[in-house]
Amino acid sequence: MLKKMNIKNLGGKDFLMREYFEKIYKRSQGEFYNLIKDNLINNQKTFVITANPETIMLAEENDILKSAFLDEETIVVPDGIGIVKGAKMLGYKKPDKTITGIALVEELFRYCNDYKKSLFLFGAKKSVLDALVKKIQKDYPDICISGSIDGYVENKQEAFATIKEKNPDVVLVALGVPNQEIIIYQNLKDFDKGIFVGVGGSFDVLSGMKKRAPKIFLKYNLEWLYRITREPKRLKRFLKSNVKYISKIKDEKKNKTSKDE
């Protein structure tokens, strides 16, 4: 069972930057992904949160969302080069690479494939899912998919009692941040097993129903702008969160340096 920390001071003027770093996973890619699949075979309950800007600015205005975020068993990965450069300017170890959410989806799959493990997904549009569904089929013959919801359902929570009916090996949450990470951690207590993860919208570019950026924008780390490139509406939501991100740090090294001054 996951242990909830005891956390104080959750937001407001006593609200740190650095809460969230010292979370955030600073070993190898390659450790992080053997130490799921080590876990997947062994039945190792997991959490996985991957964190941008936009992540940490809303655990700072949802205190179930910052429970998630520093409980010590949840694994937060750096899926972003905001994380990466965040982290470096309060002084912590850089984190090996950013871990994106359709990366780790990916490297799940192959993982349920080869393991012949059951795979449950919740979220997105239904003909996504579906589409989703087929792809899985097509490509890892020996997955099980023990079923699939998407996220227009009105009783997100009846949902999950399904889910847990099915007692799947990974379970994939795709309804957004921080609704995702939200009702995952509150049901994490009804689960021996599982690696759950909140992945927002893989389930579109994984289905084949959206593009994924170009090799050049992942290789400097511009997925982020490409998205934007398709999908203007993201700009007001992410000038928003990243913003107020760069402010809060800047803010903290400058207190910090004061300090040691």
Second form
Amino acid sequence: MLKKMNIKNLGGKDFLMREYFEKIYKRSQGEFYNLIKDNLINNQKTFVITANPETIMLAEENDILKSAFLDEETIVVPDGIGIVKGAKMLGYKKPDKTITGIALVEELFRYCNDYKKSLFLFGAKKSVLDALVKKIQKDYPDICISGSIDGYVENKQEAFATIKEKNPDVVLVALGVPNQEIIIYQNLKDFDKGIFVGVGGSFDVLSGMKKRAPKIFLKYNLEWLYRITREPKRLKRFLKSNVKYISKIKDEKKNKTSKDE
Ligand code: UDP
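Could I see the form predicted together with uridine-5'-diphosphate next, after the form predicted on its own?
Below is the whole assembly, all chains and molecules, this chain first.
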């Protein structure tokens, strides 16, 4: 069962980054994928947040996202290099690699196909979703797609009621951070099983409608830079959350060092 948190005490200026970093998955990428595969096979309900610095900064402004992130049942993996570097700066055991939303979705497609599991896709534009469904049917013929609903429907909670009726093994929600995590967390208690992941813009890329970052960007963990060059309007959003994030980590690192001296 999900642990209830006292959300009255959440938020505020005096939060500690450490609180978030305690929650970041510290085992290897391979162990994480094995855990997800086992949970899928055993119908163990699982909520994964693929976090980047923006997720943490948004959690400070949104109590539900913060509760979702810090809930002991939620698995939080480092989506971006910012989280890996932040963990290292604060002296946490560094996660060995990032686990991006796209990589996790591809892995889940494989498991669903191998174990003949069902999948529900919620989010992105209708054209993107239709292209993705076709692609899955072609590349992963043993996946049972139990439904898909685009992310621009008027009533998103109603969409979730449909997902509940279908009772799928995997639910991927592509509405962007923080809306996807919030709607999953609000509805999670009504499901008995399912692997739930908020996958951001993954459907756009996996459907082939948006270009994936070239390998060289992926190799040097610069996917974020590629996204900014393709969509310059992201720069403001990126700077806003990342500047705050870095200065907060530096402060905490300094405080720790002076306390240790
Ligand atoms: N989206 C949606 N409904 C909305 C707003 C966004 O379905 O009301 C989709 C959008 O089409 C895109 C995804 O949510 O597929 C968000 O992608 P983005 O790359 O902005 O997410 P991020 O990973 O940056 O959070």
